[in-house]
Structure formats: C-alpha cells, structure tokens
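First, one chain by itself: the form predicted on its own, in structure tokens.
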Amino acid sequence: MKAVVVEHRGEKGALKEIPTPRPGAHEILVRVIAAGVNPIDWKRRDRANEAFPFVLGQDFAGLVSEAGERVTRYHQGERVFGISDFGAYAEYTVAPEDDHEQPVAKIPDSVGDADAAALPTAGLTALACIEALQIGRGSTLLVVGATGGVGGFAVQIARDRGGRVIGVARSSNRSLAESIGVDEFVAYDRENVTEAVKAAHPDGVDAVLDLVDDADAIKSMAQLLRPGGKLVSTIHSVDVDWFAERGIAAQNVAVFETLQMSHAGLRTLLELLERGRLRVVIAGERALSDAVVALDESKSGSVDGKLVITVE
C-alpha cells in the first residue's frame, strides 16, 4: 500500500509503498478515505526522540475492511472515523477496537468523511479545554486563536454550552470568526489584545483558552482574568504556580491524558455536529501525494478551521 512515511531524523517524509498493516485479534484494518492534518503530526516528525520509521498523521476516516476475530463492535463494509498511532496518510491503517488513546466510533450518514477525518484531534482537544475551564451559561471566555483547529471548535462548544466568546485572531478572519459564533473579536495585528479586552471588561474575564501564546507572553493574560479566573494552554506553556501565586487556577491541557479523549468524546462530537450545534471548517483538500505539502503549511501557522488530506 502507499502510505506517507518518515524514515530517518530531519526528513520530512516521502510516499513510500510499505507493507499493508494486519489487524490483531482486538483491532480493525481501515481503508482511509480521509485523514486529518494536525499540528502533532509535524511536531512528532521534528521531535528528536521518534522512533524511526513511522506513517505520518494520526486522525481518519474510513471503511472498515477487515475486523479482527475478537471485534465485536465494528463490521467489514461500516464508515469509522477516530485516531491511530500506527498512521493515518496512508492507504490502510489500523486501529484497536476499544482504546482510550485510539478511541474510534462509527460515522453516521449525515457525516461526510472529510469532516470526520478533520474532528478527531482538534475536536477532542477543544472539548477537554471547554469542560476543564468549566464554560458554562454566562461564562465570558477569551480564546486566543479562534480560528485554528481546536479554537474554531472551542468557540462553537463554549457558545452552545451559553458562553459569551472574545475571539483573537488576524483581521482578515474577523469574518469567518463571527460565522463560528464570536461574540466579540479582537485584530492581533491592528490592536494590542491585552489593551482592547481590558478596556471591554474591566472587571476582568472568567476564563482564557490560550493556543498560542509561549511562556512568556501567556503571562500577559493574568491581567485579563478576573480574581479566580481560570486559563488552559494546549501547548504547554502555562507555569502552574505562576498563575496560582495570582489567584488564577491554570492548566496545560494534554488531551491524551484527558476523559474526553474516548469513544464517548466523539460520540458527543458527533452528536453537536448533527444537531447543527458544531461545524467543521475545512480550510482545504489535499491529495496523499501533497500530504507534506499540507504539514508545511500547517506548520507555517496561516491556516484557518481544518486540512485534510483525501486518498484515493
């Protein structure tokens, strides 16, 4: 099969044919249709202690093609859609059947594939972020890069749950901000955010979901939040006792160590997303053979909502 795979340190990966991956007696062998980009897939590529060789890409959607002999929740022909550490730009893949780093579940016919390969990750993430600030009727949250991946979903989530969503993103995305619920939005480029969110709330926000922001600049937030405020960062930056010793209840959210990253979390994605209550905005389309084409604009930083990668 044709999968994307990286074979050495400092490669950037190649479309290689390498064997098709057999399911164990636990596990489903999966004929991709569509596989999401996501910014830990070009952070494992890069980091230094990957083991080598490995398929790229982690989120999926598929036909199930083989079931092993102890399955008994997935069926030869069924659509899935989920995550895999054994890779996702590939042809195949395979997945357990019950796992709660892995956790898959069934695509219902509503869904298209393109939006349940680009949900797993990003949408999980977002959905531990939300419930971890605790973001509920009357919350004003702050997300900080709206308009990715996981803020996209955090702000739809944060809105459905009766949030009110401060939005920071690049003025020419002020537009789809607001599409996704927005309540209020704030330009990066053209104000300074600590200045323009102050001056609308002085007493302070409830709650900040920053995805951006290094350990430094991430400090600046302590003076957005109110006293007891709460502030999650996806990316590690947050120094725990910093915040604390200002009142302020902070949190590296790492979603595989999370309840939401389960079969049950995608179960409550997918149930937003047929409600009309949560969207996936695909920010494009690339073929398998693009598919380090696709890291590399991810890693640049420029993308908005979701790319997914399509096999043929």
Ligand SMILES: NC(=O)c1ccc[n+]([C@@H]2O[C@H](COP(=O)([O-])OP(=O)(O)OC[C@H]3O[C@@H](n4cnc5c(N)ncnc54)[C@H](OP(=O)(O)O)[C@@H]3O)[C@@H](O)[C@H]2O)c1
Contents of the next structure:
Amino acid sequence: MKAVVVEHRGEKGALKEIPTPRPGAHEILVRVIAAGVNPIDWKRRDRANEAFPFVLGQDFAGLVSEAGERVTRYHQGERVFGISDFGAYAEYTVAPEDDHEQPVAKIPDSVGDADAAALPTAGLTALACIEALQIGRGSTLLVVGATGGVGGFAVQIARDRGGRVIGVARSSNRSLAESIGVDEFVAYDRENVTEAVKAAHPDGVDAVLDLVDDADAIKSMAQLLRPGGKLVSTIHSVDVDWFAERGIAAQNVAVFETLQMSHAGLRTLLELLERGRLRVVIAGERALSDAVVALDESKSGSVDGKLVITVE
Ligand SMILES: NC(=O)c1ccc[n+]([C@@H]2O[C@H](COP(=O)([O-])OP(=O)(O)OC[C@H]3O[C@@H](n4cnc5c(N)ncnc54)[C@H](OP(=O)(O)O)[C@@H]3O)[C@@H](O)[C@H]2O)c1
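Got the form predicted on its own; could you also share the form predicted in complex with the ligand?
Let us now look at the entire complex, which starts with that chain.
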C-alpha cells in the first residue's frame, strides 16, 4: 500500500510503498478515506524519543476493511474514525477495537469523512481542556489561538456549556471567530492582547485556554485571571508552582493522559455535531501525495480550521 513514511530523523517524509498492516485479534484494519492534519504530526519528526521509520498522521476516517477474530464492536464495511498509533497518512491503518489512547467510533450517516477525520485529536483536546477549566453557565473564557484546530472546537464546546468566550486570533480571522461563536474578539496583530482584555474585564476572566504562548509569554495571563481562576496550556508552557503562588490553578494538558481520550470522548463530539452545536471548519483538502506540503502549511501556523488529507 502507499503511505507517507519518515525513515530517518531530519527527513520530511515521502510517499512510499510499504506492506499493508495485518489486524491483530482485537484490531480493525481500516481503508483510510481521509486523514486529519495536526501539529503533532510534524512535531513527531523532531521528537527525541521517536522510533523511525514511522507513518505520518494519526487521525483517520475510513471503512473497516477487516476485523480481527476477537473484535465484536465493528464489522467489515462500517464507517469509523479515530486515532491510530500506526499512522494515518496511508491507504490503510490499524487500530485496536477498544483502547484508551487510540479511540475509535462509528461515523453517523450525517457526518462526512473529512469532518470525521478532522475531529479526533483537536476535538478531544478541546473537550479535555474545557472540562479541566470547568467551563459552565456564565463562565468567562479567554482562548488564545481561537481559530486553529483545538481553539475552534474549544470555543464551540465552551459556548455549548453556557460560557462566554473572548477569542484571540489574527485580525483577518475576525469573521471566522465570530462565525463559531466568539463573543469578544481580540486581534493579536493589531492590539496589545493583555491591555485589551484587562480593559474589558477589570475583575479578571474565569479561565484561559492558551494554545500559543511559551513559558515566558504565558505568565502575562496571570494578570488577566480573577483570583482562583484557571489556566490550561496545551504546549506545556505552564509553571504550575509559579501560577499557584499567584492564586491561579494552572495545568499543562496532555490529551493522551486524559479521560476524554476515549470512545466516550469521540461520542461526546459526535453528539455535539449531530445537535448542530459543533461545526468542523475545513481549511482545505489535500491529496496523499501532497501530505508533506500540508504539514508545511500546518507548521507555518496560518491554517484556519483543519486541513484534511484525502486518500483515493
Ligand atoms: N498537549 C496536547 O495533548 C496537545 C493536543 C493537541 C494540540 N496540542 C498543541 O496545541 C497547539 C495548538 O494546536 P492546534 O491544532 O490548534 O494548532 P493550529 O491548528 O495550528 O492552530 C494554532 C493557531 O494559533 C494561532 N496563533 C498563532 N500565533 C498566535 C498568537 N500570537 N496569538 C493568538 N493566536 C495565535 C493561529 O491563528 P492565526 O491564524 O489567527 O494566527 C492558529 O490558528 C499546537 O502547538 C499543538 O501541538 C497539544
């Protein structure tokens, strides 16, 4: 089968012919129709502990091509989506029927393949962050990076739970941010974000989801949060003790360690989609042969919504 493989550290990856994987007794073999692009896909190429070679990608949507002999939940021909350790930028992938770190679920008829492929990693991360921040009716949430993959889903999940959202993004993304439910918009390329949020919320916001700021920059969030406020970073930039000394409950969320990284988490996202409370913003679809270019686009940081790779 064709797959986009990184053979050695430092390589970007290339379309190669590799053996089609065989499903184990508890695994399904999936013919991939679409694969979602996430920053983790290009970050893996630089990770110190990565085992080479590996197939790029992890989010997939496709058809069950074969089910292992012990599999009970899925049958050949069913549409499924989820996260696979095997890799997703490929004609086939394998995933366990039931695994906390590689969740899989059936795709309802009302949900398209591209939307399903775009959902798992970013959607589950957004869900985990919104739950960690305990967003509920009347909460005020600041999302830094509101029109990216995780941010776009987080804004919508927060709104579904009755939260009020201040979204930070590039000025050209104002209408996109508003279309997904951002109540107040701050353009980081036009305004001083800290000053703008402080002026609008002098008593502080309840929560901050920061998808962008490094360990130094994220400290400026302390002055925007009310005493007892909550802060989450997805890029591990939070110094938990530093924030605790200032009365802020801050944490670094790693989605693979959360309860939301599960079949139940995927079901929660699907339920939001089916209720019309969650919309997947597809930034573009790319061919499998252009997957490495799609990763360059993601790495440039200027993708609005989710990029999806379609597999013929
Ligand atoms: N820890 C975990 O388990 C986990 C899970 C998922 C993701 N992540 C990480 O979380 C980060 C976000 O992921 P993602 O999928 O949402 O990435 P993404 O789709 O690339 O989105 C990032 C967004 O950040 C915005 N941005 C860039 N500079 C900004 C700034 N100075 N202020 C505000 N916004 C800015 C960009 O918006 P503009 O176009 O408006 O500039 C872009 O839309 C990535 O680093 C990813 O690796 C971690």
